[in-house]
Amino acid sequence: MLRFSVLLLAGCLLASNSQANDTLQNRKSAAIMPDADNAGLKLPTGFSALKVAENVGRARHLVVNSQGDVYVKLSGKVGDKGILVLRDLNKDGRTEEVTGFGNYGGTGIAIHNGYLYASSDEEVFRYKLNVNGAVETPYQPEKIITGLINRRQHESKSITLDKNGNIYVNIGAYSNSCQVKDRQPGSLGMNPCPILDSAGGIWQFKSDVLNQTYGNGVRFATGLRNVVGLDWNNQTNSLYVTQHGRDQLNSLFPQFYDTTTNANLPAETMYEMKQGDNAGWPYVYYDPFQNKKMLAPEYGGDGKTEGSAVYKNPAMAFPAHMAPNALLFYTGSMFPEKYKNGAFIAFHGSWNRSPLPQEGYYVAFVPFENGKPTGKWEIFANGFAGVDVITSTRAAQHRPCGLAQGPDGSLYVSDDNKGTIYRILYNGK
């Protein structure tokens, strides 16, 4: 009985300490003053925002360590630095110190089990973190994956990790639709598509083994044209990805598709991918109006013929060409309960919805219930573009690219156009 009482008391103390830490973090966040205009963003009631930093470079994905330091992966180096470290020295929520390391550009970055992982367009590295979440040897990374294909189209290597020592790497297809002549009108698709042997899917590697190549990895999932956003869902213990759908239905096959159809097809898609799953690229695309996988015109489709049922159905579908560049499952305690275990998606924005206005350029939220998306989604943070009607990408001032959750549960968003880092807080009721 005494032992049970001691254990019960210890459990209460741990819970009390955890609650105290959450309360302390929320108090720190409450002391941060948002920008008067909420950094130019339109947010739900109770939310506010500030600009953590500006003009840092082409900021792709980002992560935040336990101390609140922000690591930003740049698509191209600034000087000799491809990874920036942003530090808030006076705790006002804004960056006072910028340092960096990593002599390579790229997109992917993650923190997991005491290491910072970062990718170039051909390799993946890791850096040991100390107890304060700082990189111990920034100029001596361990190279864990090398030799990944880069054909200068869909070349970014996004990454995420699971709880069992695995890292997942997107290897985008270096093609629009696996035509014999890429993006040429009327050119038919190669069958089978040879690109899928080394690209167009997600590869799984060990997170702690050095100098792995394709031969050491596993083609975990295939039939994915290009996945820039991916995250491991700890609630379901499964991988979720967001795919960039194919382009140019009308310009490649005008006999089957008009310009308006081209602007609205195909859907951007979210998948829950298990090992061995095939999402169907390049053979099919998803039509959200018919709720069907349609046979691609390169493989005999005409906009009316349904594709094979063997391919994976998406968990969610979104409007065409919006470019989902980041996916983040929210596990914090700052935001209201409806956001817990739901998914945030950063839509980078379209370039090819003419004659319709361009679309995206915002952060969306997908509610989940019982480990599955509800089928509904909403715009969470808008206004990045700075204009209401976007006729071209050049008109957009900022373009959301990366998402990260801070230790207090706030949400960070990167912009790879002007290099702005945003932080979104909740102080409402």
Second form
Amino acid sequence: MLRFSVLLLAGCLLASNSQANDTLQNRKSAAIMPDADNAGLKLPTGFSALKVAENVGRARHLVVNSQGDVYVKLSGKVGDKGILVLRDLNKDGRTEEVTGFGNYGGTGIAIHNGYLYASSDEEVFRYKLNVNGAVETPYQPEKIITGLINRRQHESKSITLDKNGNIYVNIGAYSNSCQVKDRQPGSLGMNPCPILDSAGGIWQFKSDVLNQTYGNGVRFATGLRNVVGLDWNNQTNSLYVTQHGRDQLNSLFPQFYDTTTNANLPAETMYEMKQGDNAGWPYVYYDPFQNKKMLAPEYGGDGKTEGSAVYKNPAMAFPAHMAPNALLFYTGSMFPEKYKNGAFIAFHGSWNRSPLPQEGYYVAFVPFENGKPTGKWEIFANGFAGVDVITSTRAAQHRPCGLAQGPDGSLYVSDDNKGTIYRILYNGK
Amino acid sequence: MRIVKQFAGLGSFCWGMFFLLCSNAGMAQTASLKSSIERGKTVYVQRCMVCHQQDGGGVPHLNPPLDGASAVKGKDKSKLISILLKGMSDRVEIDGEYYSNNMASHADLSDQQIADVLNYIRNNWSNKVPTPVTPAEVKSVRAKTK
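Having looked at the form predicted alone, could you now put up the form predicted together with its partner chain?
The complete assembly is shown below, putting the previous chain first.
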């Protein structure tokens, strides 16, 4: 509780540094001035940024309600709070009041049809919102889903909801590549991979039924090693996910891969997953240079042999190991038309590229046209790491982890390293 | 007097030899640790660096740091040897943090290679532990591990 008070004080101090400017012409965020240095970010022309709050804890995913209150899911609790509520009392864009609830760490958080949904690494809860979009009974959540597998590795349970009363939960595989001995050089893959029965995919549950577990849910999509970013695309009315590709090709199978091929393989991937789809983990990985699904070395692959064609092709491939931790389809009207219905992806940043420099640590944008990605992604917001070249992951000061869209169409980004909440605005003509 | 002088001279000579031998032994040990550390770097690059990183910093919440880690710098060499032989897949707190990824067993490395890589991580970055890990110690822990 003491720590929490300190946090509240920090929020107040932060707020005292802010400047209100009522003469700002932008109607969409009238009184909000960006930070002079754009919160340290490099953004496209016309965009600006501010720090909504700092040092809030390990901020994983976040969501903004109709009033502009920011709900942040923490992976480690601050005091007894696993969900923080950041409120901007004087409408300058910065946080003046920090409260919280939810006595569990986790990653997933979403607002849908009058409820706030949040996940621990084993369960999903929901809280009724009042007409002001606030949680009225923070200490009496409804437990929607329980008993999901958490074996330390890939334990985050990310969530999204569709328009038909369903909630989708990622259950990450508790393994790198389903080897008999996880991450053991030369250990072969279990065949079939037994992990896929209860993990390594997306499970669908009802969003309003209590105490559901595996037996009540549907394995909606499988063959996904670990999905931290996922979002329901309301334009295509379908689920999109971003997968963290497998690690350590060269250290596990040095006869087929060297450090450079490991640094560049496999691609991080975005998929549109329909019910019953299989992305092929652990049997294949995606090579973005050959544009092929390659047979994993644990299952007889040698870096040259193609894998089975039955598995789903990605909608988009990104450089290896960058860890896409959040996916958000932009539906706001603040940003230019190009961004409408396109996908923002928060890349947490790599570690598996050693000894080559690490990559990622930015927010990317994937333009969509007619419900399909155009094929060319771009870096949207960079500079989170605070250093140009990262040889060791710990050198990155901030790591993008969550994305949310504010009611005015601004984009929020959370950092789970130092707990900074960013807000990106568009002020261009 | 002459005898005493001669005796004293002999004494000085003996002490001199003694110090020479001692410093030679010390230098021999330092040289041996130094070459072990050098060999250990090769093992580190092949086996450890991808997870624990070039600077021994690890990856926050996934792979624990070795630089500054109490278990790496500590006196309990057996525990450290045992982690390399058996790997690590339990949820344990390490210097106040929890880490998600599993570490594989590296029991296929020789006693000498394990001693070398441990000497490397105990004497690199901010770590400075002059007490070497020896192949004999690895052999002894390995015998108990089986």
